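This document starts with one chain, in the form predicted alone, laid out as C-alpha cells.
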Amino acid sequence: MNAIISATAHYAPKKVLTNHDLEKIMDTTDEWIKSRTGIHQRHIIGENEATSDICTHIGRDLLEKANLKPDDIDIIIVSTVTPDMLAPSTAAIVQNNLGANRAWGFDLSAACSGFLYGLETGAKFVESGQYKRVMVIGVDAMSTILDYEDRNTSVLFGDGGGGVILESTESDFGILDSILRMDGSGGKYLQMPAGGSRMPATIETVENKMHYLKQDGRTVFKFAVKGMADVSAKMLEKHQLTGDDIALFIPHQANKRIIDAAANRCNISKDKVLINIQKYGNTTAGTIAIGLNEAVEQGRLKEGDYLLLAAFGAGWTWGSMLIKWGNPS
C-alpha cells in the first residue's frame, strides 16, 4: 500500500516585502540580495496573524480541493520551527480552526527539512492501514525570529507554506522513497539560542537578541550545497534513474546557487527544476509545499511522472524523496 498525494494547497500573506523596502531599514541593495540569493521580495504576516492562521487557510483550502469533510480527516502534522507558542501545537490549534474532531496529530520541528520529514511520518501512518488521511503542512512565520539588523540572515527569510493530503492506495503511484539524514554537530551553525529549556526568556536574553535566528552563512552554504545535491544523486542512483527520467525537481527554496548545484549534479536541465525563491524567499519548512501546489496549478506534473523533491536545513537535516505522480481514484 503507497500513499498518494490526493490534494495541494499554499497559502502566502498578503504583506510584501520587497529588496527595495529593505534598502530603506539596512545596509543593503537590491541587486546585492538579487546577486547572491536569486530573491526579490518575500510575504510577511501581518498584526495579529501567526503560523497557525497560514495553517488554517492552507487546511481549508486542502478539504474543499480533496471535497473532504473536517471529520474525514485522521492526523494533522504541521512543520514549522515557528508554532504560535511551545503548548499547545499549532497543530492542535489547526485541528480547532478546521473543526477536524476526530484527528490527532503533532508539531514536527525538523527546519527546512521539515515537509520532507512531515511526508515520510505521514505516509507511514497511511500505509499502515489504520489511517485513511492524513493532512502534512509545513509553514513558517520566519519573519517573527528575524534580526532586521542583521543584513546576511534576514534577507533570506520570508513567510509563507503550503501542504497535502495523503491518502492511500494500492496501485504504484504515491510515494516511492525518501532518504533522510540528520547530523546534530551542525547545529551550532543555524540556531535560534534563547526561548527553550537551555536558555529561557529573561531580559538579558531579548535585551541580547538571542531570539533571533543566528547562522555562520558560509559553513550552512558549503554543508547544503554537498548535502542537498548527494542525497539527490544517491535517490537516483538507487532506484537506477537518471535526470532525463525526472519529470519535476522541487529541491528546496534557499539559494538558487545551492538549487543549481544540486540540479547540474544530478543532470536534472534548467527546465525541469522548479525555482520560486524569487516571489517568496525561504519560508524553511513551507518552500518545497508551495512549490508542489504551483507545480499542480502550472500542470507542470502528469500521472505517471516522476517528481524528485530534496531539501537541506538547520539541524543539520537533509533528505530527497521520490514521488511517481498520479491519483488512480
Second form
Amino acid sequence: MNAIISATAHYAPKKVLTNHDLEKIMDTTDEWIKSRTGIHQRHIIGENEATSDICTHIGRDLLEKANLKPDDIDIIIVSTVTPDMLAPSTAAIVQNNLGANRAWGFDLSAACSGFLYGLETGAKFVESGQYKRVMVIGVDAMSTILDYEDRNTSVLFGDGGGGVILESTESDFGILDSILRMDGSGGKYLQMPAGGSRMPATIETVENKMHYLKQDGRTVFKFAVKGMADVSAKMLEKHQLTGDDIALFIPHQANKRIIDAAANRCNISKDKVLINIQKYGNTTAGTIAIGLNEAVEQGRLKEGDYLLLAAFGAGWTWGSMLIKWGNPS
Ligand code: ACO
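To test you: the structure above is the form predicted alone. What is the structure of the form predicted together with acetyl coenzyme *A (ACO)?
All chains and molecules follow, beginning with the one already shown.
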C-alpha cells in the first residue's frame, strides 16, 4: 500500500510586506534583499489572524478539492513552529474549525523540514491500512517571532502554508521514499531561546528580545546548502535516477542561492526547479506545501512524473522525498 496525494491547497494571508516597506522601518534596501536572497515580498498575518486561521483556509480548500466531508478525515497533522499557543495544539483548533469530528491529530515541530516530516508521518498511518485519509498541513506565521529591528533575520521570512490529503493506493504511484535526518548539535545556530520550559517568559526575557528567532545566517547558509544537496543527491543515487529523470524539484525556499546550489549539485536544470521565494519569502514549514499546490495549479505535474522534494531547517533537520505523481485509484 502506497500513500498518494489526492488534493493540494495553499493559503497566504492577504497583507503583503514588500522590500520597500522594510526599507522604511530598518536599514536595508530592496536591492540588497533581492540580490542576496531572491525575495521581493512576503505575506504576513493581520491583527486578528493566527496560524490556525491559515490552516482552516487550507483545510476547507482541501476538503472541497478532494470532494470529502469533514468526517472523512481520520488524522490532522499540523507541522509548525508557530502554533497559536503551546496548548492546545493547533491541530485541535483546526479539527474544531473544520468540524472534523472523527479526526484525531497533533502538531509536529521540525521547523523548515516540518512538511516533509509531516508527509512521512502521515504516509505511514495510511500505509498501515488503519487510516484512510490524513490531512497534512505545513504552515508558519513567522512574523509573530521576528524582531523587525534585526535586519539579518527578519527580511527573510513570511507567513503562509499549504497542505495535502493523503490516501492509500494499491498502484505504484505516490510517496516512494524519503530520507530524513536530524543533528541537534546545530540547534544553537538557529533558535528562539525563550518561551519554553528552559526559559519561561519573564519581563526580562521579553525586554531582552529572547522570544524572537535568532540565527547565525552564514552558518545556516553553509549547512543548508550541504544538507539539502547531499540528501537530494543521495535520493537520486539510491533510485538510480539522474537530474534528467526528475520532472520537478521543489526545494525549501530559504534563499535562492541555496536552491540554485542544491539544484546544480543534482544536475537538475533550472526549468525543473520550482522557485516562488520572490513572492512569499521563507514560510518555514509552509514553503514546500505552497510550492506543491502552485505546481499543481500551474499544470507542472503529470501522471508518472518523478517529483523530488528537499528541505533543511532548524534543529538541524533535513531530508528529501521522492514521489511518483498520479491520481488515486
Ligand atoms: N540589509 C542590508 N544589509 C544587510 C542585511 C539587510 N537585510 N542583512 C545583513 N546585512 C549586511 C550584514 O550586516 C553584513 O554587513 P557587514 O559586512 O558590514 O558586516 C553584510 O550585509 C553581508 O552579510 P553576510 O552575512 O555576509 O551576507 P550573506 O550574503 O551571507 O547573506 C543571509 C546573509 C541572507 C542571511 C544568508 O547568509 C542566508 O540566507 N543564510 C541562511 C539563513 C536562513 O535561510 N535562515 C532561515 C532559516 S533556516 C532555513 O530555512 C534553511
